[in-house]
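So this first bit is one chain, no partners, the form predicted on its own, shown in structure tokens.
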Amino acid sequence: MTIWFMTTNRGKVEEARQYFASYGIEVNQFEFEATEPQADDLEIVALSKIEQAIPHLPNSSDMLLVEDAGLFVDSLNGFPGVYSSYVLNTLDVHGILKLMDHLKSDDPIQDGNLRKAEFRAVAILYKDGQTIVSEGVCPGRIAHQAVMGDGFGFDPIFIPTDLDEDGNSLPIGEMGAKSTHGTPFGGIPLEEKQKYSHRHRALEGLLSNLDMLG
């Protein structure tokens, strides 16, 4: 099986490629520029993009994947949210850090709650006129400094919460079986990021319902 992933972001493609490879599914990048709808809901945005892309699918028997994600910061009333891509291109990660510079505390738990945020992803898979939708969330907090590395987007400033033994996210400040020990996504390997990733969780939901597409 082949999935065409509609995105210009090679980092997203690599995450999806690593995930689906173990299931024998090939993922190819599909660079189609869809018109961004003016909506404040990730699912509405993703559905609009997939509808625009369907007529341009290289092979009508293949699958088409669209994923839309955003960083939602509590203290900024959910900003940048669905506008994350635009904000990244205009303010960059350092712009978000500057907006939150006044939010800090010597108490680690209070500091984490002041800077609470989450990544959200909506993934939609299309095949033969049918679609399945899956969502993924990764809770965490915004770091005080960016850590550049293999990540992309807002990875350099996002620290995920710890995970329990079953891979479930824990509250801020609670120690878990898996932890980045305060290191943002930008400073850890992709393989480790997959354990926490909102995108990974959204793709996992698609895979569990793949039989619905026949």
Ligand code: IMP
Second form
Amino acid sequence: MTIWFMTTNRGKVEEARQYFASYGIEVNQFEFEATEPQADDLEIVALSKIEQAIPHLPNSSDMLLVEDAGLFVDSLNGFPGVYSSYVLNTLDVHGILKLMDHLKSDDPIQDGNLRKAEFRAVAILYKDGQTIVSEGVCPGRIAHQAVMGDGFGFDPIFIPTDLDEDGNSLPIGEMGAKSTHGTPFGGIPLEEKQKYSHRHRALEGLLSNLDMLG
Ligand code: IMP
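With the form predicted on its own done, generate the form predicted together with ligand IMP in the same format.
The next block holds the full complex; its first chain is the one shown before.
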């Protein structure tokens, strides 16, 4: 089985490839530049992109995947959200750190709550005229300093909350069976990020509903 993943982001393709490989599904990058609508909802953006791309599929029976994500910072009222890509290109991760410079506390839990944020991803899979939609969320907080590594986008400044033994996210400040011990996504290996990742969770939702597409 092959899925065409419509994205220009190679980091995303690698994550999806690694995830679907364990289910025997091959992921190919589908390079198509869709126009992004001005909307404050990830699902509306992703649906618009998939509709634009369908006529350009190499084979009409192929499956097409679109995934749209964003970083939503609580204290900035959800900014940059759907504008994450634009903000990354203009302010970069250091701009976000600057905007949040005044949000700090000596108490680690209070500090975490002041810097609370989440990644959200909406994944849409198209096959034979039908679509399934799935959302994944990864709660966490914004670090005080960037940790550059193998990750992409906002990975250098995003620290996920700990996970319990079943892989569920815990509230900020709660110690779990799985933890990055305060290291942002940028400083951990990709296999490790997958355990927390919003994208991974959205793709998991798609896979569990794949039979709906026949
Ligand atoms: P996109 O529009 O879904 O490609 O993502 C919007 C922005 O969020 C892009 O600048 C991405 O680099 C960033 N982004 C999306 N997912 C992640 C992630 O898992 N880690 C870090 N940044 C991400």
